[in-house]
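This document opens with one chain alone, in structure tokens, the form predicted alone.
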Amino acid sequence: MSDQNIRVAVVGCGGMARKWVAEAIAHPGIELVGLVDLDREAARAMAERYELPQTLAFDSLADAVRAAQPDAVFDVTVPAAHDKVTIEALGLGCHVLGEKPMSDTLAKARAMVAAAKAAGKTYAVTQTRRPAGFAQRSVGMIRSGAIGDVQEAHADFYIGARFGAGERSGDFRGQMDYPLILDMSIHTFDTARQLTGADPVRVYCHSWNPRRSWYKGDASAHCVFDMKLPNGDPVVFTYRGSWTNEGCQTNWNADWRIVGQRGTLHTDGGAVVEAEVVRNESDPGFFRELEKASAPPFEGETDGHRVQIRDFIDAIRTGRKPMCDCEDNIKSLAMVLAAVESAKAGRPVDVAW
């Protein structure tokens, strides 16, 4: 297969969908042989936007593998229906890559997992953010060595989205209970993990819908991971955030402080990424002499769907891992679905996946 270029279908052609089909159709390693939908209109319209044959429209996964044979599946249908279509698509000899999140339950999530194990095929799930500029130099920097063992990971996420107001007043996240953590925080539990290195272990979370919110559910929440390095060694991740902070806002991609052993660095999940470390460590002064230093830019792509496309593409060639393995990427899902499991009980709950 890696002289071939691999065969993709895409399930589900909703508007998220347009990114992904462009990107299948400007990869040269990739035939787009197949777009699904069980509205067919809605693959026939797909296929007249990108001016594809008509013939690639189908209203079943089954029939799409039965005439196309697709080497893999991207599946852009909505998060109850991940669970559905990826392991029927692995039950059909496809490889997947999928939106995120991987399912709305753990249970599903497990039995997808299982079902890759059992087919033998590649499956993972696209995390944009980790092929960030800011993410890539955050982790340059960390793994370098510059601020020491890390120990902890601070993350603010401020932003006043108004999906759910004005003329868009039916959109899915205004009517959701937990439209904060469910939707959104996904995408800053698993940057604390690529940054940190370290896996969740627990977490107690306390949300609220603040007065001003235009949300139905909680808009707001904080959280506190307690997280474990491979070696053992703990590290506290603590999460602030809101849907309705208009005024003074993040990055979409949060502002962060990564503490370790020997200073801080700092990122506005964007140009900025910066560290403050200790000039000398035997330094006995009650406030110790600090020396700045900035991370290098990055030269590599930085379009998530793009580089995970690609990578995805790649894997499949070589056998190798891919970026957001559904095996690893199942535990920042599990950090979200804690999270409201904690928000509910009021208590402290352990992570498990």
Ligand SMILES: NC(=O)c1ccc[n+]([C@@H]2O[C@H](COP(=O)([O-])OP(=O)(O)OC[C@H]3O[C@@H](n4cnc5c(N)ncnc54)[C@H](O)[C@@H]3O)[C@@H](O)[C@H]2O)c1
Second form
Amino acid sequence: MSDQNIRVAVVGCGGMARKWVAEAIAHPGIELVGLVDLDREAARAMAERYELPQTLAFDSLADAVRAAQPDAVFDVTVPAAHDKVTIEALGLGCHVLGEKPMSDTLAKARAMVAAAKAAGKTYAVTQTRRPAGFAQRSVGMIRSGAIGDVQEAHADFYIGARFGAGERSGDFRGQMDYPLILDMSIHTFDTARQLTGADPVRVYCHSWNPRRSWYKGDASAHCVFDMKLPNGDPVVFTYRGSWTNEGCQTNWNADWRIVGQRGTLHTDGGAVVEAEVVRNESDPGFFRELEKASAPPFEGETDGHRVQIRDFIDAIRTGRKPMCDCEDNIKSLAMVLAAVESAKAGRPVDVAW
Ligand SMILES: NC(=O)c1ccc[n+]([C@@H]2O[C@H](COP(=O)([O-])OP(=O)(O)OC[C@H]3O[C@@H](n4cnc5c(N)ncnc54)[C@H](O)[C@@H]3O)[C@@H](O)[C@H]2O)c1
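For comparison with the form predicted alone, provide the form predicted together with the ligand.
Okay, now the whole complex, with that chain kicking things off.
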């Protein structure tokens, strides 16, 4: 595809879509040609919010494609609708960049990956933590060999987010059976893949809904994943999370401890990315002498949606794979869905995709 603008329609005009529309408007290579929502008023309101013509508002993707001929669709609908919107858009000849999670079932996600292949179009999912400073700095340090080969990753996520209650009482997360795992932990699980470079193999998940919870479904979970590096070496990833923990909260990116052969990297998911490593591996001491290291600052763009939208536009122009291509991203969704399956079954299950 040449240097001419990529014509984009945004499908789903709810809360998250504001960020997508703002980024699309700001991107010099994008021409925003459609705003689609089942609720046409939502599409109209989005047009008004960004002072765009009302003629951009549609209540059907097919109508928008017929009228505005987009090259690409940004799918910002709710997870249960992602397969329908994405497969329809691909079938209508559009590339798709979608919100996480790819879908709410593995069968739907597999159908989406197959549809992208059959259409010969790019389909990627935004995992907005990947470009974040803590992730880029951690990956840089880990890949430099600072802590030796990676053997464990441990993430804590404790946030008291009142989705489904109070002023957010209508939010879809409030009604989900597994809101933490299905809607949020995909970010943390994806970060585990990014930081360790390992693929998931098996998971045991214990999930529950605390007495204090304002969610209908389970708002807390602990998971233990067996993972595997490309060379076959095992990595253990543990996750402790809650969406109903008020007080002493962690960063939304979680608090991480990555353990390697020589030492440990700790990141608070924000500005802190530090490591302590054994100075001399033949040191016979009970507590071996450690040296501290701090990851150098990351100078690149770190806004997740901005980076991924830029990456996607460049990928469809050049024909390369985007940062979170569907064929890779389905592994993070598989971790989520296997965790739910394990929680339901009360035993470990294999992670397949
Ligand atoms: N990356 C992040 O940090 C982040 C944060 C919040 C939400 N999200 C994701 O963004 C997506 C949207 O979340 P939200 O909070 O904006 O939800 P929302 O409920 O506010 O908005 C979704 C909109 O999609 C519309 N819609 C549903 N099905 C449709 C269909 N088939 N065709 C057209 N429109 C349809 C709804 O009418 C609604 O206006 C979800 O996948 C969510 O997980 C990501």
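Everything numeric in this text was worked out from a predicted model, so none of it was measured. Positions refer to the first chain, counted from 1. Here the rigid core means the biggest group of C-alpha atoms that line up within 1.5 Å when the two forms are laid on top of each other.
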Checklist entry - Is Thr128 one of the residues whose C-alpha moves 2 Å or more between these two forms after the core fit? => result no
Checklist entry - For Trp214, is the CA shift between these two forms at least 2 Å following rigid-core superposition? => result yes
